[in-house]
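Given as structure tokens, the chain that follows is alone and in the form predicted on its own.
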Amino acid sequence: MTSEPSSFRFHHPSRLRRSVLTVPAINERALQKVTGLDCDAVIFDLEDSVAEDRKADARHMLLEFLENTDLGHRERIVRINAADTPHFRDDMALVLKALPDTVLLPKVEEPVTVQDMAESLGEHAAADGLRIWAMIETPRGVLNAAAISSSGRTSNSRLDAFVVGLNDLRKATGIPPEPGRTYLVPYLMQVMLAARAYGLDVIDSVSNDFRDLEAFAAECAQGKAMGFDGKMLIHPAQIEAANHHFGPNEAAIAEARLVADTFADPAHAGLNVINIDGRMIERLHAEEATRLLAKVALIDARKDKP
């Protein structure tokens, strides 16, 4: 297989992933509420949030829900149990029957985990649109993030995004859950850089205290500043702040339109650098502006839809 990172490096967004809400697949009440929430994506969890003796019940409940529920714009993601657990085979059977948008792999530490999943989906003739996300939540996962990202961007791969899991990483490293995540920032940036090197989206970790919305908003602002595309959420109360902080603000939108329009002017055809109000703007900034405006179009298209 030949790696093809260059074809993905400046991909335009096809989905919004500002707010990625995780819902235990065993929680019927939470499942039914999803259709009324303004989140961009939903992770239906079969792993950590479901007790060992309830896994089968969770699969049954989730399959019925996915087969009978229109989630509209919301990306449907199923987090399965790892391949070395007794639940993996049944989880995969659910994925192949329900055909969500994405399968989320927990605790990915090696490239082979993503490669094996891609091969399995291909062998079962799963639609090309069924994508793979990888949770990076252990020291080995962080150390191997670049290799996982690179190997996942091959001609037949389905890898689309990383999701950072800090709870397991804190447990493994002994780093306490302090405000500002000071000693975790280097690991967050390492995963983000690995994702960006090969054109992957990257989702920031959960914030465990959903009652402290002020602290959550600060964490969203930090994640946005670090370059993350969105945040994994554990409660609907966190959706509004995530959508706000990980979405483009009015100043950024105005700047993007100015840059895009300037480079689109026939008078500037062939130029790679343009003087805009005393600032030297390069064509790479036009590419960034185009991606941001594509995200704005997705947000605008959703305003009148459920």
Contents of the next structure:
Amino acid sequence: MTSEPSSFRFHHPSRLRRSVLTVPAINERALQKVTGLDCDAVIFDLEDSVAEDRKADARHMLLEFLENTDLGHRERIVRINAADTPHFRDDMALVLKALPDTVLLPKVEEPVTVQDMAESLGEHAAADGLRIWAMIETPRGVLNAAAISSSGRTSNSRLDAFVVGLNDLRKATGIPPEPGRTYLVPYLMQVMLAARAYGLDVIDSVSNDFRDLEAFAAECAQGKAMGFDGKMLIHPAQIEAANHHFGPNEAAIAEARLVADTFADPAHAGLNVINIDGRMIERLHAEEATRLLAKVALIDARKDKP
Ligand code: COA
Ligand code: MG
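We have the form predicted on its own; now please give the form predicted in complex with coenzyme A (COA).
Everything in the complex follows now, all chains and molecules, and the chain you saw is the first one.
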């Protein structure tokens, strides 16, 4: 087995995942809205937001929608029902037919769940680009996050991101909702570290209270401070704050330009450590700066497009 270079996260192509909006596949009115929304990604949900007796209708509606809609820059993610439900087989058929960018697995607790999905996609010759994301939303999922992340890397690299689900985790643990998420932070950070250990992106949980945008902004700032790439959203009103807080701010962009330019200066060729205004800057900071600037370029490239 070859070992991964310690900084391989920075070789991972940059992708914008600041705002990941979930839409119940059964809600036709909401489906029709998404092409007008400035989110980076859309999760079309067949799981928790669709009632048991509406699953078939939802699949039907979603397939037709995906086959006839150009979502532009938005990453197309389908959240399916788990393998031990009666809906799994039909959900998989939809995935193989609609070929979204990503399939999102709910309530992942064991590495084998991700491996089985990777195998299944491979058997059906799904494009190598079809990625897997895993929801980490149960106590066992949190405890096994590192094993899940590690196995996803070695199976065939389809595993690309974790999404934390706090509604299920609150229910299972008994931790009540509360501003600041004090007692949930250790779990959030555990999932974050497990994701980063194997180069995955990691998306913060939904906030249920979509009318309280002040509380939402605070939670976005907290998620950003914890290192998350973005946030799963339930309502269009949450998109702007997520894009703002999880996007690079002016100060970070200026710093990244300074670091990248300074390292690119021929006078510093061959140096791994340099002094910028009394601060030690290492070559690893230049890699980080390059990654951030790649995201800025993605945001800029989008500005003129619908
Ligand atoms: N995606 C796209 N459009 C959405 C949307 C979403 N997630 N949520 C709401 N909208 C639309 C509504 O259809 C409505 O459109 P309209 O004005 O044309 O009727 C508009 O935004 C305003 O919606 P609002 O009246 O404020 O809320 P609502 O009562 O229609 O919907 C929820 C509230 C919570 C039911 C809805 O936002 C939702 O289903 N969110 C996703 C839930 C989900 O996926 N949960 C599972 C994962 S945690
Ligand atoms: Mg859930």
